[in-house]
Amino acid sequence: MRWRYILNVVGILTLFLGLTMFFPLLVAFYYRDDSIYSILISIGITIFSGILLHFMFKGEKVENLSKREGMAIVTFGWSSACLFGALPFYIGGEFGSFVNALFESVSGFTTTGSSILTNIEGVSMGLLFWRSLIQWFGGMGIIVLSIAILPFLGVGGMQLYKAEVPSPVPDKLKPRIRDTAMVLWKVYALFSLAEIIFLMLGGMNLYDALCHTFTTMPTGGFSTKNASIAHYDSVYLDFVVFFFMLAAGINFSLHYQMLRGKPLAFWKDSECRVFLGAVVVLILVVTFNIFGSVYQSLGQAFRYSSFQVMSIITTTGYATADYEQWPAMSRLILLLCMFTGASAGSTGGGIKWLRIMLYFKYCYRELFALLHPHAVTHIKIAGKSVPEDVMRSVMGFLALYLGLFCLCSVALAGLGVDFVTSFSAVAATLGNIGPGLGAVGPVENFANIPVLGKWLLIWCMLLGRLEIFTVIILLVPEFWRR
C-alpha cells in the first residue's frame, strides 16, 4: 500500500470539494441569508486541508494502482468528502450536534435522503442548496467525476471506477476509463438540464427546480419542502419527477446508446426488461390494493401508488403520500422494494435487479443439477455466459448484504428502537432509500434515533453506496498486510 500516493489523491479530492462550496456561497449571497459565514469558514478549512494533504504527501509517482489502493482511495475519499461536507451544516448551527451534521452530509453524498431535519423550510437557502448539490455529486460519484476531469487519475483509473460505480460489472463505454467517466457525466448533466426545464414549466422557481433536480437524478430524495413533492400537489410535477426517477433507475450506458440513435437498447437489455416489468406489476398491485380502502378514485390510487413505488424502487425516497396509512400488503411491497433497488449502472441503491436475476438463475441451475448431475450448464445473461468469478462475487454480496442487514437491525433494536423502525431504518439506509416505516416513515425523520444508532446508520449508508465490499474489505486483516 503506497499511503503517500493515496493520501495525496484524497487531498486533491478534498481541495476539489472545497472549490464546489463556492456554489452554495453564491446562493447564500444572492438570498442574503445567514449561511454566508458558515460556508466561507468551511471553504477555508476544506481547501486548506486539501492543499496540506497534497503537499505533505506529493512526490510519489505511481504507474498502476492495485485493487487495494483503488478501494482505499475510494473509501477514504468518500469519508473525507462526508466529513468536510458536514462543516457548513455544523458551523451554521441549524443542524444541531456534529453527529447530526455528519448524518445529513453522509445521507447527501450517499444519495440516501434520510434526514434529521424537523423543519426543512426553516433552514437557510444556502445550506439547503449545498444539501442538494452534494447529492448530485454523490449520484454519479465524486471519484468518477474526478477521473473525468483530473488527468492525474488517468493512470489506474479503472480500479477507482470499479470500486466506486454501483454495479456488479461496470460498463466500460470507451477504451479509456477517463472517457467513459466523461460520457457518463455528460449524459447525467443532460438529463439534469432537461429536468430543470420541465420542472420550471410546471411552476417551480429556478431555485426549487435546481434543488429537486439535484436530488432526483442521483435518486437522493432531499427536498426543500417539509412535505416533499406532496407540497406542490401537482399531477404534472408528479409525472415529471416520476419520469426522471425512472430514467435515473435505468443503466446509464443504455441512455448513452439511446442518445447515439439506438432506442431499442432498452428492450434488448434483459435487466431493463425485468426492471420495467416489475415496476408495472408492482404499481398495478398496489393501485388495486389501495383503491377503495384509501382512495375512492382509481385515478388517485394509480397516481399515488405509481409515484411511491417508483420513488422506493429507484431508492429516491420522495413522498407524495403517507404510505404508513396504506394496507399491510402495500407497505410490505414497498419494504421489499427497498431491498431490490434499481438497475445496475444506475444511480440507484439496493441489491440491483441484475444480481437478483443472477441469483434466481443460480438457484435454477442448482435445481437442474439435482436432476441432471452430469450435465454442464452455464448461467447466461443476454446470451452470454456469466463468468464464475462474477457469480461468486454476486453470491458473496447477497450473503454480506443480508447478514449486515440482520446484524445492524438487531444492534439498532438493542439501542431501544422499536422493531418496525429498526428493521426499516437499516433497510432504508443500507439500500440508500431515505424514509422507512414506523418512526422513520415518510412524514417522520431520523432526529429521534439515539446517537449511537445514528453512527450505525451512517456506516450503513456508506456500505450501501460503495457496494459493501469496498468498505468492508478494510476490516479484513489481510488488506493491511504487505
Contents of the next structure:
Protein chains: 2
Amino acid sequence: MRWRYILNVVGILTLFLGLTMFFPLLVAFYYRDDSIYSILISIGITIFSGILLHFMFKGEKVENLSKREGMAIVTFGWSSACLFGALPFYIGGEFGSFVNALFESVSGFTTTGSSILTNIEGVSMGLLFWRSLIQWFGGMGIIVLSIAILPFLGVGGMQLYKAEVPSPVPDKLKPRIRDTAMVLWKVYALFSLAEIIFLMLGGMNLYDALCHTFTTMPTGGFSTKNASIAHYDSVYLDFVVFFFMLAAGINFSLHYQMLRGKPLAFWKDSECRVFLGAVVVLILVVTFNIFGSVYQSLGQAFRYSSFQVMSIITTTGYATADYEQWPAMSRLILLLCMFTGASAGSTGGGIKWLRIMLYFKYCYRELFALLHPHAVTHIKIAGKSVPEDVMRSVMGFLALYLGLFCLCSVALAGLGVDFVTSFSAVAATLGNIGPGLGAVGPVENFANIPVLGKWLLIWCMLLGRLEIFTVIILLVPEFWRR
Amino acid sequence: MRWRYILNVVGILTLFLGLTMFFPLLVAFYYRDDSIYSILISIGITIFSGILLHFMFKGEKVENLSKREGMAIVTFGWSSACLFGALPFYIGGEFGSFVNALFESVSGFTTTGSSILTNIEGVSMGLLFWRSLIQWFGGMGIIVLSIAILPFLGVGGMQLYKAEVPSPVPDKLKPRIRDTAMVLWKVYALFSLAEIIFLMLGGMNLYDALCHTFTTMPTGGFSTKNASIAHYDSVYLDFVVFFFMLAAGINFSLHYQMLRGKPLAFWKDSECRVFLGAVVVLILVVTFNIFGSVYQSLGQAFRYSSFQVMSIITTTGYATADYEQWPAMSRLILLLCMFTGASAGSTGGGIKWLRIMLYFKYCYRELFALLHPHAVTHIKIAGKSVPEDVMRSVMGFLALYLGLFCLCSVALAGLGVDFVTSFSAVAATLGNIGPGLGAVGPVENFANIPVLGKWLLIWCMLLGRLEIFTVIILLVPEFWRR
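Please supply the coordinates for the form predicted together with a further copy of the same chain, as a counterpart to the form predicted alone shown previously.
Once more the chain from above appears, this time first in line as the rest of the complex follows.
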C-alpha cells in the first residue's frame, strides 16, 4: 500500500473542495447573511489542510493503482470530503453539535438527503447552498465510482460493466477514470442545466432552482424548503422533478449513448427495461392502494403515488405527500423500494436493479437445478453468460447488505429508537434515500435520533454509498497485511 | 411422474391419519364432550377416502423414486393430511368457517402454532387434543423430511447431510426413509415420554401434559390455555418447557448419537455450537434490554427473556410474557429469530443455523476474494469443503425465502392488514413460529386476519415447512413436462 500517494490524492481532493467553497461564499455575500464568516474560516482550514497533505506526501509517482489502493482512495477521499464539508455547518453554529454538522455533510456527499434540520428555512442562504452543492459533487463522485472505479475493483458484481466503459486504455485505472469522468460529467452537467431552466420556467427563483437541481441529479433530496417539493404544490414542478429523478436513476452511460444519437439504448439495456417496468407497476399498485383511502380523485392518487415511488426508488427522497399516512401496503412497497434502489451506473443508491435481476435469475436457476441436477446452466444478461465469480459477488453483496441492515437496525433500536423508526432509518441511510418511516418519515427528520445513533447512521450512509465492500474491507485484518 | 404410485402413497397416509383420529375420539368419550359426533364423521370420511385412493391407484410397483416424485409425495402428502385433519374442526362448527378449520389444521401439521381461536379454553377437549396431536405427527413428518428426504432431494443445500444419515442403503430413498425414521422416531418418542413425566411432576394433569408435550417436541406451540404457558406461572414448568424446546431445536441425529453414548456429539457439531452460542448471546442481550424497562428484577428479566428467545428461535411460539410490550430492540431480535430458526435436522422451522453459518462464510469469502481475486477458496464446514452447488442451493434458498417474505408481506398488507402485523405474520408463518408482532402478537391471534389473508398464510406455512423449494417447484412449468 503506497500511503504517501493515497494521502497525496486525498490532499488534492481536499484542496479542490476548499476552492469550491467560494461558491457558497458568493451566495452568502449576495444575500449578506451570517454564514460569510464561517464559510471563510472553512475555506482557510480546508485549503490549508489540502496543501499541507499534498506537499507532505508529494513525490511518489504511481502509474498503476492496486485494487487495495483504489479502495483506500475511495473511502478516505469520501471521508475527508465529508469531514471538511461539515466545517461551514459546524463553525457557524447553525447546525448545533459537531455530529449534526457531520451528519448533514455525510448525508450530502453520499447523496442521501437525510437531515437533522428542524427548520430548514431558518438556515442562512450560504449554508443551504453549500448543503445542496455537496450533493451535486457527491453525484459527480458516484458517477465515476460506479462506472469507472467499481467495475475495475470488482466490487459487488460491478465487474459486469467492465467491458462497457468507454475508455481507450481499459486496463489502467487512472486514464480510465479521467476519460470516463469527463464524458459522463458532461452529460450530468447538461441534464443539470436543463433542469435549472425547466424549474425556473415553472416559477422557481434561480437560487431554489439551482439548489433543487443540485439535489435532484445526484438523487440526493435535500430541499431548501421545510415541506420539500410539496412546498410549491405545482403539478408542473412535480412533473419536472419527476422527470429528472427518473433520468438520474438511469445508467448515465445510456444517456451518453442517447446523446450520441442512439435513443434505443434505453430499450436495449435489460436493466433499464426492468427498472422502468418495475416503476410503472409499483406506481400503479400504489395509486390504486391510496385511491379512495387517502385521495378521493384518481388523478391526485396518481400524482402523489408516481412522485413518491419515483422519489424513493431512485433514492432521491423528496416528498410531495406524507406517505406515513398511506395504507400499510403502500408503505411496505416504499420500504422495499428503499432496498431495490435505481439502476447501476446511475447516481441512485440501494441494491440496484442489475443485482435484483441477477437475484431473480439466481433463484430461478436453483429451481431449475432441482429438476435437472446435472445440467450446467449459466445466468445470462443481454445474451451473455455472467461468470460465476460475478454471481458470487452479487449474492455476497446482497447478503452483506441485508446482514448489515439487520445488525444496524438492532443496534439503533438498542439506543432507544422505536421499532419502525429503527429499521426504516437504517434502510433509508444504507440505501441513501433520505427520509424513512415512523419518526424519520417525510414530514419529520433525524434530529431526535440519539447521538450514537447518528454516528451509526453516518456509517450506514458511507457504507451504502461506497457499495459496502469498499468500506467494510477496511475492517478485515487481511487488508492491512503486507 | 408415476402419479398412480404417488396417489397410492397419499391414500395410505390418509388411511393412517384416519386411524389416529381414534385417539381424540377416546378423549372425547372420556370427557363426554360435544366433539364425539364430528370426530366420528371425520374418521369415516378420512378412512374411506384413504381406502378409496389406495385401491383406485393400486398396482404400480416403484423401487426407486425420482426427485420429482419425492417432492410430489411430500407436498401432496402434507396437503392431504392438512385437509383431512381439518375435518374434525370444521364439522363440529366450533372453529367457525372452513378456512378457519383449515388454517388451524395446517398450523398444526406444519408445527407452526398460529391460531385463529379466540377462546381456546372454550373448545371441546377432544378437538383440543386432536389439535395438539397433529403437531406431534407433523413433527414426526419433519424429522423424516429433514434428515432423510431433503438431503436426498438436494433441497436448499440439505444435501450436506447426505453423508451423515445413518442408513445402510444410502442411494435408495425408500429404505433410507424407513430406517432413518425408525431410529429417530424412537428418540422423539423417548423425549416426549420424558417431557410428559416432567410436566406432570410440576403439577400438570395428564391431559395438559400430553397436549403440551405434543406441541413442544415438534416446536409447534399450540397450548390448551388461552394464556399459553404463562397460564401456569411456574418457574419449574417454564424450565421444563425451555429444556425440551431446546432439545427439539437441535438436530435429532445428535440426540441419537448421544443416546448411543457419544455426548460430545453436540459439541463436535459446528452448527449446534453456533446455535447454542447464538441462543446464549441473544438471551443475554434481551435480558439486559428488558431489565429495568419492563422487569424490575434481573431474575425475572432473565426468566422471561430466556423462555421467549428459546420459544421463538426454536420456532415453537409458546408465550410466558407479552413481548409486544418489550422495547424495540428485543422485539427486533425476536423478529430476527423468526428468520434464523433452529438447527437443521431438528423439528424447528425458519432458515436454520446451518444455512446462517454458510451465509456468514459466504460473505467473508467475498471480502477475501476482493483482496485475493485469484485465490481459489472453498467454504468449509467441520473441516470439509462445501461443494459449490451446495453453496448455490443455500444462497438460493435464502434468496427465495426473503423474496417470498417480501412478496407475501406486501400482499397481506394489500388485504388491509396493518404494517407491522403484515410482515410479522408472514415471518411467523413462513418460519413456522406461531405468534408474530402487532395484531398477531403473543396475546392476540390470527382470528381477525381477512379470509384471503388466511389463505395466504396457509400457503406460507406450507412453503416454510416444506423448505420452500418442494412446494414452489410445483409452480414451475418445467416440473410438469415430460
